[in-house]
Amino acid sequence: MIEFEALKPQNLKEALAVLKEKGMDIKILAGGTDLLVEINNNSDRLGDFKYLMDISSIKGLDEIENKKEHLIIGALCTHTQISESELIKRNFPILIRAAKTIGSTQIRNRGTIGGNINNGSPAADLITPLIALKGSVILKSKNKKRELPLQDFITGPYKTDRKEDEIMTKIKIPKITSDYQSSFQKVKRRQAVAIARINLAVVTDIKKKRFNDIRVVFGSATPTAIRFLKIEKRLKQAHINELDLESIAEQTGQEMVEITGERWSTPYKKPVVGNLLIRALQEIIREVQ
């Protein structure tokens, strides 16, 4: 059984002061849907820690702000809060779709966007659309604040660039025009609350029936969620009515193998990533025709 001392700071300033003093020995608790399970299971990923700091009631970290060029989502916003936000629905419907696929109602009511990102799971359902939307994270310590693209923040499976004295306070997403279309796809096991075996986010701007800008991000197919740049290059400026879907699917699977190498799961995942992308492209094309 893991033993620790529970801490509950009253505000962000107090939380950052505690991290400055004891950061190396602290685990941060927000919704707890991942961390509490790991503690209960004595997960090896936890490492050694002496304190569990609950930041769930810190005011100001659960707000969604509408700025001129960006939308700001507080790190303590729950998946339910995101899925029910009219502001997010108007700007980034792909986030609504992804948030609604997460776990059960209870998990969506407790789990937070900050926790989903900080856990660093390759299968995290919000990370793929956030990378496709070119989102960044804002991290604060007692004396500093920094902003980092989400793609750079995730450094490996269950690993991030968050420093021991930092708290993620906000997620920042640049607004896109109404010309952009998006699709979120997910393959999971039979259980209703299962995590993704593979997920995919596609965000694209179509002009004159050509993909003017396209971002293709897979999760769980590779060690971390990542853009498939080669297939993006192929699709950019391609005419939506002249796509060789079979060839696109084959190239997508091959790009995955180039990133991961041959693994025991490759025979399963290679055709699935191609088929998921085709499904996403067909969904988007139906919307614009």
Given for the second form:
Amino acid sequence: MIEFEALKPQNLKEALAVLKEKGMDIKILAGGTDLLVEINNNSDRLGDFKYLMDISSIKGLDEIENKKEHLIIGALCTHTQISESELIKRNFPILIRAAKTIGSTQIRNRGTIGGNINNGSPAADLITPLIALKGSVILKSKNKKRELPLQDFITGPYKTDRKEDEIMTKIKIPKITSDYQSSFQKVKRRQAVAIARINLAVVTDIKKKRFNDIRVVFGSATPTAIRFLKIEKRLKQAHINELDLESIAEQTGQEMVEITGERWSTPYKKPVVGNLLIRALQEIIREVQ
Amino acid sequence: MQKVKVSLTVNRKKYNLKVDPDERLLDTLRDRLHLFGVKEGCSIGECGACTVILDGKAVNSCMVYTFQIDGSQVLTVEGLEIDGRLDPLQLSFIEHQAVQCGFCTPGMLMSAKALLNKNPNPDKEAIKTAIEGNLCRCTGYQQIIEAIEASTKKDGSE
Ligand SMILES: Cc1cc2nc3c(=O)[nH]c(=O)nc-3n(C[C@H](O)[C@H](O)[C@H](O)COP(=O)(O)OP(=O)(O)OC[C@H]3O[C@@H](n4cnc5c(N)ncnc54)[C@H](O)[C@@H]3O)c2cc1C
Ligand code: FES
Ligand code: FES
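I would like to compare: after the form predicted on its own, may I see the structure of the form predicted together with its partner chain?
Now the complete complex, all chains and molecules, led by this one.
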């Protein structure tokens, strides 16, 4: 059994002051849908902590703001809130599609975007599209505020660059023009096959029927979600009606193996990533034709 | 572990409690308030047997610490019945034989109730989405979906 004391700061300022003082002994709690499972399972990933600090009812961290060049999503926004947001629907429909696949209605009602990112699971369904959208994260401590690309914030499986005295307050996403298309794909975990749920986000604009600024990000295929730069390079400037799908799929699998090396899961994952990308490209092409 | 003061409104009645930090809403409802309609199945958010309505939304009560929700409103299956009269949704479950062993039923009812409160006329897709986090090992879901559908039509015509 894990023993801890409860902390319930009334506002962000108070939370940051407490973190400054005893951050190394504190675990932050938002929606709890990752943390309570880990506590229940006595997971090694939890590490030592003395205090559980609930931030779920701190005001001001659950807003979605429309700025001129960015959309800003508060770290405490739940998956339900994201799914229902008109602002997000208009700007980044891929985030809505991803959020709607998470868990169940009950999980989406509690689980937050900040928790999804900070838990740092390789299979986290919002991390993949957020990297494809070039999102960045904003972290605050008592005396400092910093912003860094989400891609750099995730440093390994279940590892992040968060410092002990920091809270993630916001996620910032640069707006894209209306000629951008996107697709989110996910292989759901099947009961019999206890293998991670691979997901894929593709975001691209299309100019004169050619892919231009294309971003291909897989989750759970590699230790952390990352862009597949080689396949991106191949697809950039490729004509959407002249794609050699079979060889694209093959190359995607190869790129994964180059990153991960041969593993026990390779024979399963290699064809899956190729097929997912084909599905995503076809979906995008159908949209523009 | 130091206890935490929490005030909650459960099934329209107010409680002032002192809870343990690791006391889940599920524990508070069952062990302190003896609301045994709230079931514990998996304890990890996967079965939905522990579903209650928290401030208007269906949540798994095994995934919430009570100390997190000071000042909140909670509705459990016991609260669906008012002055000895079952909720129309409960009657519809009985009528459509949507209850077999009954273990999933309270959670199912709360997921469906949260949906109907928000959207009195949901289509079949919305109903399926609302109960996708509620496992039933007995019925194959068909009767449950029919029971919810029937109770939407009733609401519409009344
Ligand atoms: C049954 C079930 C199904 C699920 N299905 C999916 C799924 O399909 N896809 C998916 O991606 N996830 C899934 N999840 C995982 C989980 O629901 C999500 O990752 C959720 O978004 C986590 O958010 P939370 O607020 O509940 O996090 P919490 O559990 O509260 O916290 C998670 C971690 O993030 C840290 N943290 C939280 N907020 C902050 C912050 N603002 N600043 C700094 N650190 C913070 C916490 O300290 C903790 O380490 C599932 C979980 C369950 C139980
Ligand atoms: S007991 Fe809570 S979801 Fe299964
Ligand atoms: S009636 Fe038995 S689990 Fe649903």
